[in-house]
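The chain below stands alone and is given in structure tokens; this is the form predicted alone.
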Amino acid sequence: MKIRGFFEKESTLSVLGSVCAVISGLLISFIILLFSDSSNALAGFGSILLGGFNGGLKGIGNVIFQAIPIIMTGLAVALAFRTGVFNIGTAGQFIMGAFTAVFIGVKWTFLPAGIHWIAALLGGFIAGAVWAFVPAVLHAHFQVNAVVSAIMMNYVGMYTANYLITNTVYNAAKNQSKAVAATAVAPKAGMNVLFPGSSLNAGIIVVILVVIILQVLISKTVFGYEIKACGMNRQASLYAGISAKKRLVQSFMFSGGLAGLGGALAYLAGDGKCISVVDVLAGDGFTGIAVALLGLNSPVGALLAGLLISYLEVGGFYTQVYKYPVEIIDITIAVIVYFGAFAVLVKGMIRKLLQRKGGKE
């Protein structure tokens, strides 16, 4: 009786539920291996299995650095989710925050070091919140739907910042933005000796450090209840006293300044990465809603979920040694949100089982 009950609570079934989001997504990836090239399919299918195992702490070190954004643009979605509003202008809110941050990085550089990195950060959280404000006033006021507002600004934000770019920090011979000047850089702050030869650096330590002020937020403050008791109910807000439009504009422009944040964190590792004038949307900002479902809408699931959707990419490369195309492990992924976004379903079957054993009982 104890473990049913047990295994009856909401929150042990939504984790059963992304779990077994995982497993689907695993499986199917692994039928398609064996229909390329079923030879291979084992070995490739164990490649994926490994993921940054595959590379030592190197391989470790790359999961970790290569989660930091869509683990932000993840927590940028599960804020907004818990106001009831989804937001699916991550990608234009990354890409800005990750303008600004290569402009402060390129141009401010009259910063000391240990100022200038973090000016870059704070000017791309902004850039985000502002790009988001636009869709959270004219949902909160206007009744405009949010999906569609903020489908319109990530389009807006992609051309935006292609043409700030190359009227501001563009690096014409390579179609891209200037690098930023290595007082921009974050700080490998130890993660060079613990995972040698990775590009890991302290973005990892602000992610950590986000997380753990957003679960505490969430969980702990007034900002967080109300934001909470909008997103279940927004009449029955109003009517306990709760401004739920000034909510929903807060926290919506709060989710656009994490997801800028990534972008931010993205563009100032250093390796020379730089932002391509292109005309795709950031995939990133599209990444985090994947990680958000997985994460069942928590900062520390979104931390979990982010890394390991960077896991399974990371050992999808390595399938390109037994001649399997790297996306692969795209479809994959795309299988696992398909599947996490049934989770509800996967719940009230598994609630359903569970009651059907008790009633035999």
The other form holds:
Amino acid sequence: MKIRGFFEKESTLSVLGSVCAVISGLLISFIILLFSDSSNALAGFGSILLGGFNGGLKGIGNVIFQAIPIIMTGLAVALAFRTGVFNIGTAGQFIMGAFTAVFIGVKWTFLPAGIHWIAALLGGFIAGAVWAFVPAVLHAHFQVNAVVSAIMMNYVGMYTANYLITNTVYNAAKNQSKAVAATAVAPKAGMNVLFPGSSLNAGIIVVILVVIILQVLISKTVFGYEIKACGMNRQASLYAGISAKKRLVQSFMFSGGLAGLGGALAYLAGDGKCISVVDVLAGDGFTGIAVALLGLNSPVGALLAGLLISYLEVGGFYTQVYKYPVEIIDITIAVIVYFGAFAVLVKGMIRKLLQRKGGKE
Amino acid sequence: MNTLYFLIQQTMLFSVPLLIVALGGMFSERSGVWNVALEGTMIIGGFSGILFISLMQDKMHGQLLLLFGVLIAALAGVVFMLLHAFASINLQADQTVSGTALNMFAPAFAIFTARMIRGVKQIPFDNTFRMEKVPLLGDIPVIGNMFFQNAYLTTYIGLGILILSSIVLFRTRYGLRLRSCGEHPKAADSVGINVYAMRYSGVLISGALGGIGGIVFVVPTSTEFNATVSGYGFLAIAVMIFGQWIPKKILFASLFFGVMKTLSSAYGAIPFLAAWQIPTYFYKIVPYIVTLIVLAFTSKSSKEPRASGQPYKKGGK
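Can you now output the form predicted in complex with the partner chain? The one shown was the form predicted alone.
After this comes the whole thing, all chains and molecules, with the earlier chain placed first.
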């Protein structure tokens, strides 16, 4: 009973840490608004807080819609974190997944309607996994720092995707990828009835399925147990007979696949978005890091954190009414991540205090 | 011959910012703090320096203005890196996470501030800094053509930083202490070296050099600052590792990357490369691929400072 109480406190503490990070981020963004134009600061801040609700059901639908890719990259980062590696390569995996999905969406029109979309999603997943294979193997077998190799793969991915787009599915007039065939677009699955006017589609069902699968995988299977063991103590897990290298490569590839799936979902959404051929890394990849941190590296947490960040981003759109640049939201998210970096430490300090008190009693 | 001179001048413009920033990263890592935020530091440095130049160019011009811009950029980089130092040294935070947060913060902050001041995210400036010919030195045959014509003051600043870094790191008491904190902080602590102070100095030097690298990158290649340094900060990390945390080797690594960058932007001007018709993306990708291959072969015997990335806690276990 006592042990259970302790664990409950532990999880409460973790959530508290995230909440603190979010509140600090919001406070600092308010201060920045005050400094830049104090007359509208309150109104601007209000629109950040209430932004997601501005458009009623349509607005909420769009919050969920925009959350889809960042929840996926968040899940990717979270899974890799559990294995003890930092997957900063989600931007590259994301864009390779996006390209592959768009390629299948444009070219493989021989596939029937129901299957075409799913095939494109699978293609995106596989491309992301392949892209993660390089840093995974380099890390497991050649002891290459995974952060560095993943950053390199981000740039290789960005240039490769641009090269492949311009040579296969290029819309030269708009310098972007061609629109995918109607059969490859995500079905609405009744979401247009639930949230009329929004762009929400069956993508969110895929996301929820992935969250459930990951939750089960991490907490109920041998695979999940072994990757967590590797993440907590590589030496101990080796001693216990777990083939750590294999697990590391598998989970890193799975993580990359999730990021690739995110890219596929983002560009098969039927809202007219195409991949622009520019030399800029995919921002959704980096937002995934914020999502994972805020979500405490748990699948359900990433789902909630992704929704929260998307909610803030939609709110940021409305701050433009008060002449504030929309970048205020990126600043807020960055500050949240920064505070999130030492939320773990704050949590540890509180826990120690509690333990000390418990010891005395 | 003119093509060759042009290519060498171009290579210098690409290599020097990489050299400066990679040296910055080296100081941070040598002190034991892993600095993934070089990209963000470059953006903050470039932003502050260019903003200063843009505001002051009516009152000053030429090399003096550039010099002041460089100083402002260094200062901004130091202030920015205080955040990273505080998180990773005092609070023992995850250094990659803190660095990533700062990388996200920098462009957002630069665009936000530029828009608040000017309404658009670009900050234009007049490039009055190019030197047709350095007096005396520019007249030397061949060498003068290569290094002292169409040059920027920043190139020589970069070389100065290289020489200074090499001396400081390997020939001074400070350098020895700094390196000891990156290799074995506990041992350093036991002989009375203030590990926190040394690590602060390492991170702040990387902030100054990162900031300088930002403005050095922007000035010769553009006439406006667009809140981006095109991934040069990340490339500098590759240069640093490629150069095995040693100034001399970092110079060669940055020259290699500079040559590749020059080829990707100017291969059309080189007859035999233009004839091959290799897509421009090839030249863009090669530096990254080569880095990956080199990492694969060298990581097992890497000279990376042993304690880099590990928080140090005074009196801890």
